[in-house]
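The data below hold one chain only, encoded as structure tokens and taken in the form predicted alone.
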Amino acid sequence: MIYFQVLANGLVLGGLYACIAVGFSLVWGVLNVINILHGTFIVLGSYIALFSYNLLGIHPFVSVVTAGAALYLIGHAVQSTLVNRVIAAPVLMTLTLTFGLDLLLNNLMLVAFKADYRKLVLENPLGQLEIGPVFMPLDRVAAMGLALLLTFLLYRLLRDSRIGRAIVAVRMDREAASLMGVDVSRINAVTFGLGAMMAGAAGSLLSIVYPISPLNSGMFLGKAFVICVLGGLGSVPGAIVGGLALGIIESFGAIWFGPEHAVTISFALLILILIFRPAGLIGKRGFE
């Protein structure tokens, strides 16, 4: 009976972990920038989460949409101001100029809010969901079916908007897309814009699961990394399969082998879909 509560975990880390990736995805897929910013954006939203709600009471649910917004705002002006200077060099420097940025923001919040690890506890948690053998937190279910409603909407943006569909014109051929009289180096900052977006949201949500640091940032990063691995670089399902994929294996690898192996099992796994499916569960060669 154990492996259903172990199941069951790991699909609610599974949606979190989605949201985590999905930015990281659109960004690499459509920029073909490695932005190793990332996961100083997750923390960033989680600090935004923490703050709200200790000092205004706002709650985690609905701080994603300040979250959101500022990370937004925040990837929208750095591509805009810096990485768009070097859009078109090879992405060795682009993901040099992101791993600089990564190491002064990162720096930046450890002065601020130092290296301690932060908890947001709930006065009113919603309690607990019992299904059969499964006990549940409903914070936790809550904060997956957010996490993966934000991102079936950031998928449906891309597949029914004007800005969504310029964005995939982009991503297939950047020339093409200029030819037609789409402004490139603002759908560049756009898509940059929404991948920090999603990661502020994210980070909102993973603050009532995670403690808070400043130090937690190369870990989300690594699961983006995975994540866009396993399910298909660019992709919106990819990022879902391969996030719900990840968190079930990670959840069974800590029962079988220990919780501090699960680092360990992550890259294990990104090498055996590298070596075995370069594309990814449900990528394709090439664009869609």
Contents of the next structure:
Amino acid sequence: MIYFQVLANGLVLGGLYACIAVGFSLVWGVLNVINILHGTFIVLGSYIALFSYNLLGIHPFVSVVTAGAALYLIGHAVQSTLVNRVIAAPVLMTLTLTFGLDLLLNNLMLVAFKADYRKLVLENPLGQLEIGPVFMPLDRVAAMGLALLLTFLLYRLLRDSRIGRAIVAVRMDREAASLMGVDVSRINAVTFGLGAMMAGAAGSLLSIVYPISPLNSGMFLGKAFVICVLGGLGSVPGAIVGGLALGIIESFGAIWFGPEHAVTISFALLILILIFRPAGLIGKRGFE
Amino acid sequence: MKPWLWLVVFVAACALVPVFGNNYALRLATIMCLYAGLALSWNFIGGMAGYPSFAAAAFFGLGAYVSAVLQSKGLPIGVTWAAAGLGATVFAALIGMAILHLKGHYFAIASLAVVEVLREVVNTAEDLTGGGMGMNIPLPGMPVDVQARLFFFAMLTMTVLLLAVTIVVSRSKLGFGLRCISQNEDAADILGIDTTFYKVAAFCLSAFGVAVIGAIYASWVQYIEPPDVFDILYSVKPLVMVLLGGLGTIFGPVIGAVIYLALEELVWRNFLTVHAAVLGGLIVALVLFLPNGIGAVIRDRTKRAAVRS
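Starting from the form predicted alone shown above, please give the structure in the form predicted together with the partner chain.
Okay, now the whole complex, with that chain kicking things off.
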């Protein structure tokens, strides 16, 4: 019976993981840029939620909007002023650039917010959800629901809106999109902004689950990597599948092998999947 | 003959440090050799073959731990260093055959994951490695200043060896093949270059150098723990140094290491709390303004001067 509880934990975690990874996957898929800043963007979103709650009493679920908007602006600015300059350079260059930016931003956050782990404690938790043998705090379930809703909204945006279609077009063929009149460098900036927005929103939701510290950025980045490889790159359904898969694998791995091996398992899995199924578990290269 | 001449000049300059310099200079020179060795090692796979490897930290930590464990079993220090190098070479050959068929970002991530897995494995293998407690490595029982010199000369020897190998490789068929791979792997394959073998060879060379340097480092600092020797910065720093000096060149990595160390010392001294931020800013500036390294700027200048006159 414990397995139902473990599975439920994994699913809730997985929904949040999907939201962590979808922005990272979008940037990687469309721009061919590995955004090392992603983890730090997530932590920044958590801090926005923390300060909004502690100083202004705004619930983290509401801060999703402000954190998302703030991070969109930062992401848009970073891409249009810095990353766009070297977007055509080899992989190593863009990776190194975002690594440098991450060192910079993460260090500034350490100075501004200190390395202490802080916890956002909700004064009026929503209580417990109880289905048969499974117990789950309602706040977490709601956070997962919101995370999946946001991910779904991004999916609709990419499918239905004019800007979304332009992003998908750039993803498919940069030159052809440019010839069709798409302003590629603007689309790049919007895409990077959307990736950062999802990171900020995810960070805001995660603030009620994880302790908050700039030191966590590496952990979130690592998870985003694993999920992208699990689910396949640049597709929203891939990120959801990868996120849920990682959540479930981590939960069961912690039960069977002990929590200290959770990281080893997920990274070993990552290497194995890269060797045997480089296109991800779903197996097709997604464009949406 | 010119590269060999520069090699002799480099060795002579370094060998003078223990004669004239104080302990601080000696320590700095040891770190310089360490950095230059890491950069030269990374250059085989990252610079010549053009594969963005982040596995250096894995080999560094592996070398450090192999040497430390063997030393704690009572083996002589030199033997443990050699064992560290050989062990890492075999490990790199196995891992390389598995992940070197990946390209671009995928390869970068797979190599990054190797670091994470090894760190966690060492962290949990407490019986052998002490886990998160780290390992104290017994002193060889000699005065501190003699030790400092010994480790400096060990680092210097390794760096010179790597520099010599770089010169030989870049003039051999292997170097030619690697440059072909970095320009167009499919074309190289069609031309009859055994790309898998060449890539694995470059990866192994890189692993050997990094692991021996890691082993010497472990003996030098006498205490290691997983987050220290499997620090991802050991993967990133060589990359930055090689970018600074010039990808795939012979002396670029050494020049890059010297410049990087100078910057790092200045930054550490003057901006202790924000040194990572300043370092990050430098990396950003480097990518945006000097994408081909400082060497390229100097070469361009001399060329332009030659054209003018």
